[in-house]
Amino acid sequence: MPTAITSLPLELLSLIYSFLIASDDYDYSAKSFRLVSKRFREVDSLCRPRLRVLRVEFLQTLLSTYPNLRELDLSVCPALQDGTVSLVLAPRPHNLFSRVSYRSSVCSVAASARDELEHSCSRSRSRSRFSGLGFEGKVETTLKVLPRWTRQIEKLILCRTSGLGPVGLEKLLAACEGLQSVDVSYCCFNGDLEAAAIVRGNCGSLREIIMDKSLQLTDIGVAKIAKGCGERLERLSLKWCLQVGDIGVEILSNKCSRMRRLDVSGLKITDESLQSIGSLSKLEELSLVGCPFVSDTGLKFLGDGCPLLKVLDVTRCNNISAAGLGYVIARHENLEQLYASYCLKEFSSFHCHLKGLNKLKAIKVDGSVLSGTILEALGKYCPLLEEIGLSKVKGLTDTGLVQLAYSSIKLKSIDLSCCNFIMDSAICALAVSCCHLAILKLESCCAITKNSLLSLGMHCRSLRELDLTDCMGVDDEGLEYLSKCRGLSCLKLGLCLAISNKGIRSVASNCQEIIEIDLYRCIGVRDEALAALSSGCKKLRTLNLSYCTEVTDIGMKHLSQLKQLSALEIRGLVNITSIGLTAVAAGCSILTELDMKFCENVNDSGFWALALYSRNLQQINFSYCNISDVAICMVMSNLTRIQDAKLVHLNGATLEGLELALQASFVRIKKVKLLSALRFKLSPYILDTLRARGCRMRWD
């Protein structure tokens, strides 16, 4: 390594590292950074702000390596239990003879001792908070204090950690004294005990609590959170907490007067809850998705309160009308985002309520009935509009879209999925007028032809994401026009039967920033197209080739050159064999998701290659594949990061082999899908153990 790089000061290297933190590809960039040299690795260790742990056995080592973490994500770390928390929080005694020099070891321990002791003495909190954690005794030579990493943590992500109980949760939160945000969502068995544990563990600094789909949570648990956190709580998400009702929301509104973001989607609350929510003078974001008992009466309470409201989501609230929603809009001129999909059958009289929304930036009315008057009013009264969702809208015409396009010049994202009557004239108007357009979704817009792609290629140089799924009018000539959008990063061409190798070659040679491409059932795509993608799209991460039946092992060998490929779908590719799969496994070393359902010509040698080379795989689908007991056991035991496995109709595997494979992955598997006939044949020990470790069982 050149001396000039290795001798750079830590301040400069830290500044370079800060740019990596802000990038979209942070994990991959950080890994490349720390592999440069020991000095770069030291910077990564000191400056890394967040960590996502996959394997619980490395948790303690990783936390000691990265002491300055701000965010810790354990959502994909299976087998996280109360005992694991106790182990992670346990003091790590220094080994005086592990260093080269005894004297240097003593100095290191002494310095660490002074640091830990000063921190312990400077705490303003009472020692009783840590009762039961095992740290009550006086400081000895082994330094029984909290690990260093606990001081800096501000956000804990514990979603889907079903094995973590109230005791472990309380210990973990109590140790992180500066914690501001905790996410325990999608732990279906969480309830009032976990809510109480959160409050007892850390209510002094918490500002944000997310408990989505905590099915055992009731009004009692919400009351404990409200009383414990009080006015400090700024965000609470209770999405799909089905046992929470009006009483809990009322207590929450009374105790947490500074609440800024509240999500009560899916709750069986009534207008009484909206009356309580209306008293929250600081509320800025409110989500009411799928609240069936909310009506216009509740919206009136909301309209008369919440003066700072900026984001409102009433998607699938079937009992509200345009008049009720208009009442809220008329009294909230600062509204920036409005989501009202699949709730209003008629928007014809809604245009009169849009006059005051001059700050509106995003609106979604998917599944509604619109007229050209509404679109004209949006363009006229909402000059800052950047995002609009019109998926499955009835009554949408080219004339209305043209009017919207000419007046909404700042538009960046528009969803026109399943708008079957949209013609080229509307898309051309959007391309010409909306030069900042970045996201365009045209799924199942069957009337779109190459003329639309010509306009997009000529005018929309900022286009990043384009969905043309099931657009039968798209052909190779259209893709050639589209290839002028060189900044394109996501292209979906599923069910576009008219495209072939020529069109893919045009895109691959010009759009080198593509990271995702979907070619689902594009039967004209062959090995030559994959050769073009492998040579032109080196940044490709996600590729869907399902049911592209002309692809063979030669195409798989071309894909092996895509070193950044992380997700691959090859369902129904009957012409590939173990040779092609081996090439992909050996070449695509960071592959994390593989779906090879119905790949019937792959035998055990291909699966052995996966077990040997694809150590980063987290999701697999081997359904309807020919795999033996030995191969499935080898795969499930060697793939130490596996999280989700679909193992339906494994031709060649027996019940005993499947049981051994499941036992080999006990400590890491979180989701498994099996044949429904095996529900009563598998060993009860295996089923009970999987459930106890938080594994979600699905039956086909």
Contents of the next structure:
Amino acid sequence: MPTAITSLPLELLSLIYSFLIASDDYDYSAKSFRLVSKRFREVDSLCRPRLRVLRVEFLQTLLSTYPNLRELDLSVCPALQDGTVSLVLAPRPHNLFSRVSYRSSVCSVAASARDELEHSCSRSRSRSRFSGLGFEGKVETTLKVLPRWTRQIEKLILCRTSGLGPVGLEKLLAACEGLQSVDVSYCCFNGDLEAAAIVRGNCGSLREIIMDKSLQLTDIGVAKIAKGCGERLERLSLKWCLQVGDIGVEILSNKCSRMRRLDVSGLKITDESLQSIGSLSKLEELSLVGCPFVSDTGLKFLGDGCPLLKVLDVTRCNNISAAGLGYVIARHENLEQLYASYCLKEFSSFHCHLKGLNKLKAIKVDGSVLSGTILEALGKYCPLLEEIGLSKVKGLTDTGLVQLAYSSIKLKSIDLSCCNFIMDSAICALAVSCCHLAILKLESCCAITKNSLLSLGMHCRSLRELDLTDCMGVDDEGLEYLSKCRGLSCLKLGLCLAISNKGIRSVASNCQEIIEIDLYRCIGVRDEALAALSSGCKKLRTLNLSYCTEVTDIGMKHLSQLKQLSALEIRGLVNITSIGLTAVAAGCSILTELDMKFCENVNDSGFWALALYSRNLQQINFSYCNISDVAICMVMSNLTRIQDAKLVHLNGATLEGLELALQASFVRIKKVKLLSALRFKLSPYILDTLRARGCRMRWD
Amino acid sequence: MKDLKIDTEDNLHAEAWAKSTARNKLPKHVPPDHPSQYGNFSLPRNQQNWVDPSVPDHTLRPQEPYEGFNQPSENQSNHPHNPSSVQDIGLQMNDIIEINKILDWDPRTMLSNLSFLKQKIHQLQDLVDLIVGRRSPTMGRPDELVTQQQQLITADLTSIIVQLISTAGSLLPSVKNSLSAAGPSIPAEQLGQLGGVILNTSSSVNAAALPLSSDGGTKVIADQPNPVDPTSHLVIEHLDEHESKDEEDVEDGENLPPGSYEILQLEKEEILAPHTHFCTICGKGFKRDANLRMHMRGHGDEYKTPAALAKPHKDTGSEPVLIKRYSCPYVGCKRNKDHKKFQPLKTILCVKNHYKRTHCDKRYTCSRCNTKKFSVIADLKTHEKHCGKDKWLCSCGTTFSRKDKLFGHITLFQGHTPAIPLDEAKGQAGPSTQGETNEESHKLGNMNFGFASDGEVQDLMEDVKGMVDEPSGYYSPLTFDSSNFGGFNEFPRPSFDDPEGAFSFLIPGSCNYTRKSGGESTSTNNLS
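I would like to compare: after the form predicted alone, may I see the structure of the form predicted together with its partner chain?
To see the whole picture, the full complex is given below, headed by that same chain.
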């Protein structure tokens, strides 16, 4: 029966859809949307801008379903290899893995609707495939009719796709004509060949390249990128590309004069590099985290250059001083974010430099020694300050914080982790004056008592995230006060030994927006607390119950009410058995992460239940569990999304069982942790195959 | 000061130094212990100027009695390493060379030369005068303020000395010339006097003055109560190094006026003879130095002394009669004395290498690549060291032995990119990284020295000073420096040699640089 909403024109539906998927959680919203009707599904198919593919066997089908993708995320797609690329780029879908065959019907039904939508969806970008622009040397690519989805792709995320070689990379990039951004980070074996492939595959529109932790990348590769992308390159991230040195950065700065964001964190670059970076007149964001050879001399170049600098990160640059940093910030009045954690020993005279920084929004000085004057100056000169990080700062006093609190009324996020001497008065001042406070981190602030929580509950209505890990002073009464913060979405109460069921109950009944709660080693928490959580916090997605040893199967049964639960950590819960695990597996259908290390009393029937019900599991930790050969094989072969498995010290499983289980999960596993003794016992065939498919192996 | 004035041409230099420093009235205020200080602080500069810059100056510096001076010396001594300041010196040298070229060698030249120097010094003199005026009432009081002022003067003087050294360096040949003209018997006394003058007037410039008296001066200085041996050694080393640069293409910084030297032209056969030791008087070559020394006896009695016959102590006591320059026997060569723009060769070794390289067949072929040919064996050996390591390849097919050369090439040419060798298998960090990292660490060493030296950084320091409104902060140019950078000199010994280690310590979360603490400890050493 058609209702008003189903009969809306496609344009309006697509507009609704675009609002719907703007959230972080777009996968879930999109799924609900497309399940409404065929028409809705068509809208989803045509308008979906982002796709994150979890299983390689559906890649081809998915790509042909969503022809107007702007962003394709293959970072969690296991076993992606060069062959896969040529397969998905094949002119017509071969449906090699086909389990789904509704595609053709959908195509024919909505062909007209699609044409109608094409106009609204496709931008003014040139769609002439055969214009030959930039394709002189790539005859075979141009002659082939490429699948539709390649036309619109702007961003490719290929993180951790270790199986993808330079050939596949080049093909993939060459197919995506309008590609602007490519992310190939954390493929540790990526190097110059991959960089060259990116440059060769680049159709001329590439602006962003992210190559974090490409350990084999050298200056040669950087030079390739610099020469190949030249002026067009606006963002490059070379974080932890340890072999890149000054000379690479120099040619980069020479050739890519329009660079806006540059990340050279962790490189062994010296001041010479900063001299060349200083010549980048368009640079807005520079990250120099952990560059031990950068000194004040280099910062001086930075101070004299880069007129548009807005974000500067010099965290853990051990060789710079407050004066050097002061020189930079004194010359960059537009600076909005400054991260200088763990790099400065002292901040004497630093406050003078803060004078011009009236646009500063975020500052982090974790691990430094501060005086009250700095905080005062921050409050005085930086009225727009929204985020401040003061974790592990020495010399922080209540009075200083109070002054800061009274002048920085726009503060949204403050990190006071491990500031052991912070008292209630400082927190009260923060709560009273910073009414927009959303994120407050108070880990290991031992002097905090319920008074702080009282004032937080009274004043900070917009508090979203609160970290009270290891705060001895937090008790049930405090939690009751805190529960007035209705918007709380993330609450960390790890190691708060004084809290019990009562406190959790009050939080659970009042804060219904909670998405994440951490109860690590809260030994006072029992089954009743879980009952309250499962009835109150229906949106709970992440729950940590590790070492809450009093929790039993009854609590687990309560948890099974949480339909949104996706990450569950139940380490060391010796009182739960297969019954509890079965309940969770059956109830929490979208559970993706499960850590049950040291759950020694769960036996095979529990794992069978996991294998049967928890089809969405992606990460598992079965270390020190009693699991038999059959059960491990069942789990690893049945769970078709498993990508990360920690299988150390499996009591009851033999080598053969483990080999079989690994073999069964060849296609999907991306990361596995095994006992190091097995390194030489496992058959080389298994190890080689895993490696060839881009699986990372960790040995414990 | 005036009573020390000596009329001889040679000592005009000395007088100039004496004058300039007398005007500064520095020696009066220098406490008796300070000469060694100055010696010390000028030491690292020389060292850094002329000795391999990668040598950390800590290792060679003698024990300093006054830490207060250690810092300025460190700071200032770094100065010449800034490329720009080196250029400055180069410029000044060129200026002086110009003057030398234009005017003939006579006392008036010298005077105009000195007045030129005076101008150079003038601004600094004003400053020193000012401080001297301010300081006089507090004389004799070992006040903290006095020390600070002295530090300031030291800093200023250091910059003067940079200029003076360069001047002295440029004047050197003429001094030699006149010295040698005076004959071998005179200088012992005269030089002693000269050295004495220099040392008495201003010990702070003895380092600068040393080049004037290359031989005798050292002796005299060695007798001084505050020996500054390291300095003199270094200066002399520098001279040696300069002379022994056997390349004819090393720029002739001298431009001797024609006629001021003797031109020798060895015959082709003599040049190609496998001799390595040559008589500085007649040019005859020998295979062994001992034979040469035997031969030298024939040139006069002075060569018969045990000292002269003993192992070479680099022409001690006696010296050539005239400055000798050499001409290439190949007619039409620019190095031939009949050429219009004749450029003489400095040493016999230069002649040999020049002749072989330019006018002989390239007989030695590299056994590895079989393409490169050389006529001088040393060149072949140098090449063989790097042969086959031309791993830096451009897309145009050109190979380079050094990465920076390749990068210079690709920066220059449109469309050229570095090529990746095909055999570079995926997933292995080739051995190439070794050399690279070494190169890197060398660079770091250089960086280190170029460090607080920047004139620009000093600007920065001044800025900082301006912001700290304390007198102590104002007077010491180093508050900025010593506290933060002191440890940096120890820094450039990175353990990056093995790439694996580098990886492991940069994995996020395990970033535990212990280097920082090392730097700290050294800085405290410097301070305490």
